[in-house]
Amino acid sequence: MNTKKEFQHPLIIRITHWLNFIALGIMVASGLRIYNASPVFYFKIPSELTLGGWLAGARQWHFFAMWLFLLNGVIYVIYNVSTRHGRHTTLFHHSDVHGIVPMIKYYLRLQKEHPPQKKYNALQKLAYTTVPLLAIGAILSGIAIYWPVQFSFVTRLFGNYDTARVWHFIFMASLVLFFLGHLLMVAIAGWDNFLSIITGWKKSSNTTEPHV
């Protein structure tokens, strides 16, 4: 079977992808240190998994990463909404609904043959469209926690200060679950797929449906 290389990821997608990876890692690790100062639930996180050393240090790391995550996310969303690459290959459409179940079966090894797809499959597009919404929820709930007086109307959106903390934990946990699922999908797809988000290029068989 002949193979060739096809261009997969524009430079702006590669840059925002890795900046999101760095920002999310810092936010999670520093956020866990902040969580330990006043746990929402009946458990604490081992200090080895946290960042910041103490509460004030963790807050500084957390807000540095938050601004990076926010600005980077805005660039990512604007690019995908305003360009053909985003509208046709990244964002989820109603026509992608029928592709969800076949992809789930394939990933669960209930179906051996890979379902037809273009650049991204239905599950990928659903994830890439949903993650910005989770990120918005995490940022708004973080604002409700950090500025409960100045932005009291945002805090009220989540019920009150205490419930805003719970929602913030849920949003961040959802982003972490997405990240872990993303790593699993990358591992299943193979090494060449991983390299494509660095170089932009990926080997492709000429028997598969062309990427767009």
Given for the second form:
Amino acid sequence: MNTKKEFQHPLIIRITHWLNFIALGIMVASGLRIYNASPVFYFKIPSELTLGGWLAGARQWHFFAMWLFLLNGVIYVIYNVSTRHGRHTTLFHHSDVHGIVPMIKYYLRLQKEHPPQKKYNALQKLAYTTVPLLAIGAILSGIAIYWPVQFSFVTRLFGNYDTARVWHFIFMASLVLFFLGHLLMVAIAGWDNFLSIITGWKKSSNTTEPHV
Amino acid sequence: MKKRSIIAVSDSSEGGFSLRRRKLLKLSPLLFLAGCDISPSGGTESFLKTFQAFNDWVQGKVFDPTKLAPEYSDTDLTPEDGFRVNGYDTDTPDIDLAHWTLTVEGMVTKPGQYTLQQIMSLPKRVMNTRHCCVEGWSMIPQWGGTPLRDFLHLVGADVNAKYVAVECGDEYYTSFDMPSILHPQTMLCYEAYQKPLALEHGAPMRIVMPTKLGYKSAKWVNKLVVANDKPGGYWEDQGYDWFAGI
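Starting from the form predicted alone above, please write out the structure of the form predicted in complex with its partner chain.
To see the whole picture, the full complex is given below, headed by that same chain.
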């Protein structure tokens, strides 16, 4: 194994990654508290998983963290677009389509050989490209229910006020699902990979080793 | 804690406010990663309050005084039996409907007491607008009443004043920015579904403001004050956002 260090994540990516983790954590925990005040579905979220103590406190957290989430996301997008960072390694390209099935087979242990890949495999690229779109969906559906009068055209995009609330929940749940999958992959990939999102560097340059 | 019945806020499973405050301590472990001071008397709460003031400011900037809340057709109305009263601890006040008046004070040229007949003689507006509770539920009742700006004109209010505060028969109180007060859909409402407002919905007169959250649509209004000093509100003083625009 090659022990040469390899640079993985630029500083801005590392900072926005962790700010996003904090912002989304606050958004989800306080949002679930807001959800509990009048559940859209037939269940409530255990209070222990929520943030804010009561509805007013949850709203204060939610409408603080939304700015952090939004500004952080804008910086992330501007950085990626202007530097073309991740354009070939992370952004899903139509040529990645044929790589999806072999990766699923590999993950399901139906195929022993890890399909050849560069920094990320086809499924990872798909996930890392979908997640920003989910975030945009969460923000738009959030605007739809925060300002159903001032931005009524955004609310109409999601049907009406009530269906926009459901969409907001779906985007949140999808982001949480991604997060859980991401955690699992990070755990599988190991410590060296985890350190790379903190220090920027990874020991191995062997690209067939899992990188998350 | 006084029981509340205004269409507004409840986390009814949470008990009283002091208990809620203590529950602030039970914050997500995530916060430790953020390195926050989680004591309710500490920096976090005052930071959030400050930030809330910033959001109120943004809300004021985003508010478009000419933008109307969507109005719905009669077929979209919430059926009358679904016209909801916030369903916990309901404590409808005793209102002497026969002798009810609206007291007007502050920056007006004609302060005093106004009868329901005087208000009803002003132009009437009927509208089907969505009432959005801060809890997340909503309904589309049919409201009928007088645009508040017409009444302000009648009493000679200084519309360059910054705020209007209202007080209610159940000791509820809240306040508004003048641009929202002058919005064409802001009304002194005395009818719902073409019938006189029922007592539990704020008879004889309530505020209806489809551009703000439900707790701004105060029921049993009996006093209106035009002022330049920012007044508070029952829920707002406890931590809910003051502007509450939607």
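Small disclaimer: the values here were computed from a predicted structure and weren't measured. Only the largest set of C-alpha atoms that superpose within 1.5 Å between the two forms is called the rigid core. Numbering follows the first chain given and starts at 1.
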(request) Could you check whether the CA atom of Ile136 moves 2 Å or more between these two forms, using the rigid core for the fit? (result) no
(message) If I superpose the two forms on their rigid core, does the C-alpha of Leu108 end up displaced by 2 Å or more between these two forms?
(response) yes
